[in-house]
Amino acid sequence: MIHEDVVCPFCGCLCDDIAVTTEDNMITDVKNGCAISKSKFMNHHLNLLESALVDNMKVSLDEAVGRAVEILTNADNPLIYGLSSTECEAQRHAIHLAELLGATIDQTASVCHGPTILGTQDAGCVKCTLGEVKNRADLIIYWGCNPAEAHIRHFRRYSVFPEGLFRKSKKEREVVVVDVRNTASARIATTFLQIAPGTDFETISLMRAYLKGKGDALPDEFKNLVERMKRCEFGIMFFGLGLTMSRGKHLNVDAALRLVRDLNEYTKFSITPMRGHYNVAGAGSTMAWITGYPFAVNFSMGYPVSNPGEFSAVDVLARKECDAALIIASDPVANFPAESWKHLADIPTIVMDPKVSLTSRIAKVSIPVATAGIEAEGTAYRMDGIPLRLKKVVDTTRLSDAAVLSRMIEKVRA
């Protein structure tokens, strides 16, 4: 059986043209996907959590869920973290569970594109869809990101190479890469501009000043870039962690957002963050429309309060302020600072994940779940904020994240 127009549940591109062939409930072929997409589909059945575990002992799913609820309800300050690699329906249930428990809930944007969210709240954002980029953009700028290796089909599907309505090929587009090193993306670009590490805010601020006739200190190559940005018919700036996680953080993003806003006095210009996990944009959107805040939310007062730095998962764990944790579709032990993840090993930690991970190895309770976008359907938000429907292409006896969290909610209420 061939499943057409499958959405790839890997990165923020959410490519929705994947063709997946299945035989006897096994995936045998994947077409149109990048190498990472093919690997995720073809190897989704490997390295699985084979059964629910409590203290490394095999138990039934109901026993594991019951023990997880017991841990969370007995905790004074529980933490729920992850959410960016699961469906929006599961995210909604996780937020509901956090409210019932009076817990802190955070998502992975707090350690990647959290500064993007803070900058957007401060400066606003001139946005467009990736379809508009494909059809209209004649100037494409990638600042502090490397899509050739991180978002492999972004060039071919959305920006540089596709045939759009008004732009037919790369010949009709100018591509500029701004980065601290010569990357694979830079080698594809029309122009590569190298900047010193930690100077993004200074450079973008000088570009804004030059745009207003006052930036004489701006290097000539960036003066030329500003002139090209003013002259283009439709421009787009994509930015990544090189902007959000370098010195300046949300101030870098704030400056970039304001530069794009200023450019709209001359032409049409938009800006889009290169989101990593396939539904990290959905995690922020779902949390925002339920609680009013996109990440780092605390319910201990009975209502949502947000304060990044105080209620961010990394900081809560580093200060040892939580006494239990529920990790959903994430592996913080693999990427958190040592002082943060070590606290996860010291407290009862519950993991919901399809596969074995470093976090599941230190967990007190491990709950195997279906892989969203392969074994379970749901909704995910593309990096430009467009919601797409994930498909189920193979059957499984495992419950989805949303179904497991729904059971937890029922037990907490009981």
Partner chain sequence: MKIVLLSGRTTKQGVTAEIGKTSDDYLQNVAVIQLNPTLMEQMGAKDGDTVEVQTAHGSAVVMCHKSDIGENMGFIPYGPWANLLIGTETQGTGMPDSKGVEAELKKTDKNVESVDELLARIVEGRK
Second form
Amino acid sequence: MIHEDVVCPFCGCLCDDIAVTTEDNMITDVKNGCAISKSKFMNHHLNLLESALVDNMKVSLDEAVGRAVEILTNADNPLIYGLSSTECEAQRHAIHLAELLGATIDQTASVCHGPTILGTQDAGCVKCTLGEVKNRADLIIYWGCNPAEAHIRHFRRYSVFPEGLFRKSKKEREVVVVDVRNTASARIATTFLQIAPGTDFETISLMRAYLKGKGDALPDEFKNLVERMKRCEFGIMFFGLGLTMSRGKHLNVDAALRLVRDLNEYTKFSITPMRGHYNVAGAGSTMAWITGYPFAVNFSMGYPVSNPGEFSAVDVLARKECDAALIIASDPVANFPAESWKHLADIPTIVMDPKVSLTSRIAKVSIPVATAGIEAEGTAYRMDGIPLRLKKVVDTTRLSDAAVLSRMIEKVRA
Amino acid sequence: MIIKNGTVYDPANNINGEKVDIFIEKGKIVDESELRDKKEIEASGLVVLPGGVEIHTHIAGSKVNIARIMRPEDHRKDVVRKTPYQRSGTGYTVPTTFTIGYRYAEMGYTTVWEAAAPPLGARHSHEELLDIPIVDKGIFTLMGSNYFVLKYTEEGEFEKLKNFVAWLLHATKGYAVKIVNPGGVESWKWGKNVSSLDDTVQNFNVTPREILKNLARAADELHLPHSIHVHCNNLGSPGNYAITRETIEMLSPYRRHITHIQFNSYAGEDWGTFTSGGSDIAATLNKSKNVTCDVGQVIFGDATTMTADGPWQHTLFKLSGNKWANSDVEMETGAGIVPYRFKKKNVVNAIQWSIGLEVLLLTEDPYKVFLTTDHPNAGPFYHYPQVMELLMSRKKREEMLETVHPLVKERSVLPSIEREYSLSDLAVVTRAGTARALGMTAKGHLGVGADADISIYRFDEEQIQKSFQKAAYTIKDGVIVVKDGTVVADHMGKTYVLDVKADLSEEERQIFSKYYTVQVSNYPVEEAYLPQKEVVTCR
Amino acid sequence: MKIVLLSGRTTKQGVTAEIGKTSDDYLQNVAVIQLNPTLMEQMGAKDGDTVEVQTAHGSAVVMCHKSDIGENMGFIPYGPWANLLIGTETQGTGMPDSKGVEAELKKTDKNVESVDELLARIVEGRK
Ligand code: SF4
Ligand SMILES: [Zn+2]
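Can you return the structure of this protein in the form predicted in complex with the partner chain rather than the form predicted on its own?
Below, the chain from earlier opens the complete complex, with every other chain and molecule after it.
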């Protein structure tokens, strides 16, 4: 059986044209997806968490869920973290659970585009959907991101190569890559501009100054870039973790957001972050509509309070402030600074994941779940905020994240 | 359930302050003979109204949520604690979803309409509606700069346009055709705008006039329960009352609803000569048929402006210097968001405030003009009781006029208006009128067969605002959801959708797959987002 | 050798993480550092040799590969090995300094630690 137009549950491109072939409830072929997408679909059944575990002993799902709830309700300051690689209903339940527990809840944006959110809260954000780029952009800038390896079909589907309404091919588009290293993406660009690590803020700030007639110190190649930005008919800047993770962080993003904003005095210009996990945009969305804040929220007062740096997961772990953790669809032991693993090992950590992860290796309770987007349905939000319906292409006896979380909620309320 | 001895205002059924008992069974208002559950609410001394019906608000979907994400400073001013019946949240100008449901219900409102859903983001709007408790709800679908609408208008292909409108309402699970700055939103995608009904849209040989007429005709011919819902061109600009008047007049004889008309009733040439065009607009409304409007009344204090009118939001960003978000949507629409504060001593703001009241008071037929604040554009919805008081009391208006910029007295006729709303008038502009304009036959009245959505107030003529801020009871689907202004039940309302059905042609599918970035099969909102729906027949 | 450490996604990292983070494929593609050939020559390291990377926050042994990256830089794909080298300070943002950390590089005979060895070293005796 061939499932057409399946949404790929891997990266923020959220490609929705994947054709998945299944035979006897096994995925046997994947078409249209990139290498990573193929790997995700074809290997989703490998290295699974085979059973619910408590202290590495096999237990029933009910027992594991019961133990998890016991740990969470006995904790004074539990942390719920993850969310970006599962669907929105699970996220909504996770937020509800956090509220009931008076917990801290954070999602993976805090270690990818959290600084983008902070920048947006300061400066606003002039953005558009990816189809606007495909249909209109004649100048495309990728700054501090490497879609050739991280968002593999981005060029082909949304920006450089596709046929659009007003731009028919690559010939009608200028592509600029700015990065600290010559990446695979740089090779696709019509212009590659290399900057030294840690100089994004000064470069962008000088560009803003130059735009306002004061940027003499700006290198000529960037002066030239600003001129082209002013002259184009529809410009777009995509940016990645090159801005958010390097020195300056939200200030880098803030500068970029303001540069683009100011360019709208001259022409139409937009900016869009290259969100990583396929539903990290959804995690920010659900948290915002339920709590008002997209990440780093604490419920200990009985209402939501947000403060990145205080309630963000890395900080909470580094300061050893949480006394239990529930990790949903994420692997902080692979993704966080090693120092923060120690606290996750010290406290009772509960992991909900389809697969064995580094975090599940140190967890007290592991709960196997269905893989969202392959074995469970739900909503996911693309990097530009477009919501799409994830599909279920194979059956499983394992419960979805949403189902497990709603069982936990029932038990907490009981 | 029986609501006993209340003083009932049910203008749709010509009941005007009479003692009438109301009988409720299985969520509906019934004849006494059908009553089984004899539980009583003793309502003597209390005022009984149909549940409030909100015709235009921004409560769900991408632009609302961008505003939430962008404004942490806003949320901190107004936190909402969890209770046994209530989820926690934050309020202020862009409340969280749960808080929205509670606050409407606390005020006695039981039906609310999200007035601007971008079709490609409709799934998002519906997903947020799932987290808005108590009230019945639904969305209007943005169409005024849709590629297919522009294309078919340009080509003079009305039947194709009509079919597309039907398909889009079906695909987005929308209830009405929303038009924002027709054509201007498309032009904004190149940083441009339109400024008259006869300007041509960038890259399309069509004018706002043609777009409006075509969509109005389509909505009428499809027998949609609600007319087109229009945010006019030139919103926010001095002198724009002329284009508003022209829009109302040229659309005759089609049905049309002009939204937040206060923002489109400005006379004067520039900000210096800014003056009210409210009486002019009221005069136009008075002599026109098949037209309704809501006012978008200004509330002094903090607001968050958010519309699909991208170019206006950019202008507002430049005027205010506040942070600005823009969000353009491929093939369809756009949006902009700018925080704003309406100040009593700012002459323009003060005149804007007077205009909404002028239109509400000078429009003779209350079935033509409705109370909104275009939440949260002109202020948060939970300030409605403030406006109710000003409508019902000339004395309160005079007191307020003393506190605002003195030029209002010269540039607005508000000080000379004597009219005071009766409770019946008020029930029309917040219930009976909105329900009728929306074509919601079971809402806005208390006759047999109506939904048992009822609000009961401890009404005190001396304290009108306080009387309406917190309902003594709000009853939704026959369930007491609010008592003494506090939510006492965990209740979920329904989403309203239409029974329209239509298919895309092969050619449309091809255009779709080329120029959208999602597959056409993944575009329509799935039934999963409508766990509790009410399907309305178009006839 | 002093370098500035960069980290980021690679296709292989993405592909092999989906097989499993405890798989050898993953280790082969993530416990690596991309270096400029000139720098590798100066260190006397060949493609596939192991090097030890040391920062203020920790150390990691990874395999080195040639790439056309700048001479004063090294690139490690996201994953636990990269995370051995960064700190938890976020300057109030929630985001650690994941890119642009200064590091000291030297050739080594040590083997790349497996996931289990890593975990044992960091969380030993804690669980
Ligand atoms: S680019 Fe991203 S969303 Fe698209 S197929 Fe590849 S991994 Fe999936
Ligand atoms: Zn509005």
